[in-house]
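Starting off, we have a lone chain in the form predicted alone, written out as structure tokens.
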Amino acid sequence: MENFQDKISEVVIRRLSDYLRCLNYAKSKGQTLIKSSDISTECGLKSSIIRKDLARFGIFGMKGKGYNIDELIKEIEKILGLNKTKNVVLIGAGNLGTAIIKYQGIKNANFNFVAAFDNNSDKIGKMIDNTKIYSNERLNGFIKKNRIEIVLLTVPSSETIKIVDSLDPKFVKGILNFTSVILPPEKNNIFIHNIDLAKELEVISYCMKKCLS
């Protein structure tokens, strides 16, 4: 089973995340069953792709009825590792970091910000909602003591490499990088995902230009 999971592409995993959002929306409207065609309409994908994605993990709907929404949500959350709360620390308590901590969608996805870190003495000791800001000097000690596996970076670009290199891979397993520095997908045995908001706007700009030309 482990070898099979290794073959699942990141593209499929991203689609599962989209399906989960669609399912939670359907549940909020009082639905208990959903067909792949319904998910298709919401996600803009062919029903056959959705059924194939779910079948990869042994998930099959009931003929003529579709999928039980509660059961499918639980299965996808289990696949994505969201069936247990994951503690996260934020490094860089500026405007973007503050907004991310306050974003309810992250909390709903079962991620919990247990601490924020910054090198600005005016911020240290203050709170962002229920998350306390600590000095960067305490970062690695906190990670080790609390066995933190996920780190979110919203620091200035000049600090990015130094901070990443200082993280202990015995504890940190994943980094969500919001800085403009493009980090490799894996560094020091830590999985890294880069999110550049300016880059995403550049892509939209291109797509708009292409559609209007």
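Small disclaimer: the values here were computed from a predicted structure and weren't measured. Whichever C-alpha set is largest while still superposing within 1.5 Å between the two forms counts as the rigid core. Residue numbers count along the first chain shown, from 1. First, how it differs from the form predicted together with the DNA.
After superposition on the rigid core, displacement of the C-alpha of residue 199 between these two forms amounts to 2 Å or more.
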The other form holds:
2 protein chains.
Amino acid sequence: MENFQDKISEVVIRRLSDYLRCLNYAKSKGQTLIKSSDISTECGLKSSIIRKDLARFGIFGMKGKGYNIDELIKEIEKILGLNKTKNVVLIGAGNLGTAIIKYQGIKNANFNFVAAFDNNSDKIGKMIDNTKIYSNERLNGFIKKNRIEIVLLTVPSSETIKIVDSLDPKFVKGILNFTSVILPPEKNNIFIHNIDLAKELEVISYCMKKCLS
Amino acid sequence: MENFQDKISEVVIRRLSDYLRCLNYAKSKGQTLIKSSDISTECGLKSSIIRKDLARFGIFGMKGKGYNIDELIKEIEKILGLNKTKNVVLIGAGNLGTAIIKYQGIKNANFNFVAAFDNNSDKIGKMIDNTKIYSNERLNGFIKKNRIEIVLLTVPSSETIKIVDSLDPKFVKGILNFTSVILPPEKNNIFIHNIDLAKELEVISYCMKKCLS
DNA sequence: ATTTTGTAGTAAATCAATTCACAATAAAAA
DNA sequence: TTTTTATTGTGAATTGATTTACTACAAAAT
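The form predicted together with the DNA is what I need now, so please give it after the form predicted alone.
Let us now look at the entire complex, which starts with that chain.
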């Protein structure tokens, strides 16, 4: 399992994330088995692609019955790397940063929100929802000491590049960049994903226009 | 132009958005012409796909010279529906909502940020960066009166469904949903895009794992 | 004029993703 | 048992996206 994977495209990974949400929901309702056609309805996909996605990672169900939910959750979490908790820090404790720290969707066993960093002396030393804010000066030492793998970047755009370049790729493996500076998908072996609000608005603007014509 | 379009996939639209950013940057540096290979380097794509994307919408350059930047910007904006300003409101003026209102990337001629709405009486009547906060009660009247087409949804997840169902599809054509409730891509003829932080974390978690193995 | 150079436009080829359609098989029913 | 039913697993077909590779121009250089 997991080693006879050829190239997995990002859309497959995004679907796995959808399946996971769907599975957790089914589990919360007390289900223990699930059919590919149930996942398919819930996620708005054809059932065949779900079976194919899973088979590709060596996950198989039971003919005539479906898939075991617990097992499926465990396998998908393993594929996504969610089986080991990852330490996360947030840089930039402004409104957006604060919102993210407070956000429910990531208060999750898989991501351990260790600390926040900011330059504003009014904020340093304060807490946001059990997360302490430290001075940016202490960032790199902290990352090293606490084995931080993921950085959420919510600083003003003018600081983006400087901070990204300062992160030690020995520890930091991924950045979620919320600033309006668009970064490349990889830099110094750190994976970067941009959350690009302007682009999302443009895409929805296009969809709206199509719907009218 | 624009009517011999077959089916345009979202990836093409996302690329157009990238081209637009690149073009505006080139324009800001005083360029008036641009080659597909320049856009290609900047956006990390093959030049041929750029030419093909543009040709598909009836946009052509000059052989041996390249494309006229101003013209290209105008055409892409037209395709994305950015030529007409769209009125936008934000519902939920918490940290995330406040951050979005203050966000530079959308202070843009194409999207007119008209108002914010919230239930919290402490906030009602206040301003965030020139945007006034109104009571949720006034939402639907406001949408009708001010021809609001886009809603940015930053309320607590418990309120998501109620608010989405209350929006009048006669006016609202698109929703950007930032709550942790995942909504379908379309509902009552309103296009919906989810900004799903949990999914982004899962995707980057997968990428990080791949990079190590 | 003629040749060279540079870049667009695009048909054909390739590569990738999705769907179809059905055999395999396990459980339930008869 | 045997038959029926349900659902997986997957090869083949299809559909879609990207890349290659080359032609067509237009401008600049000779």
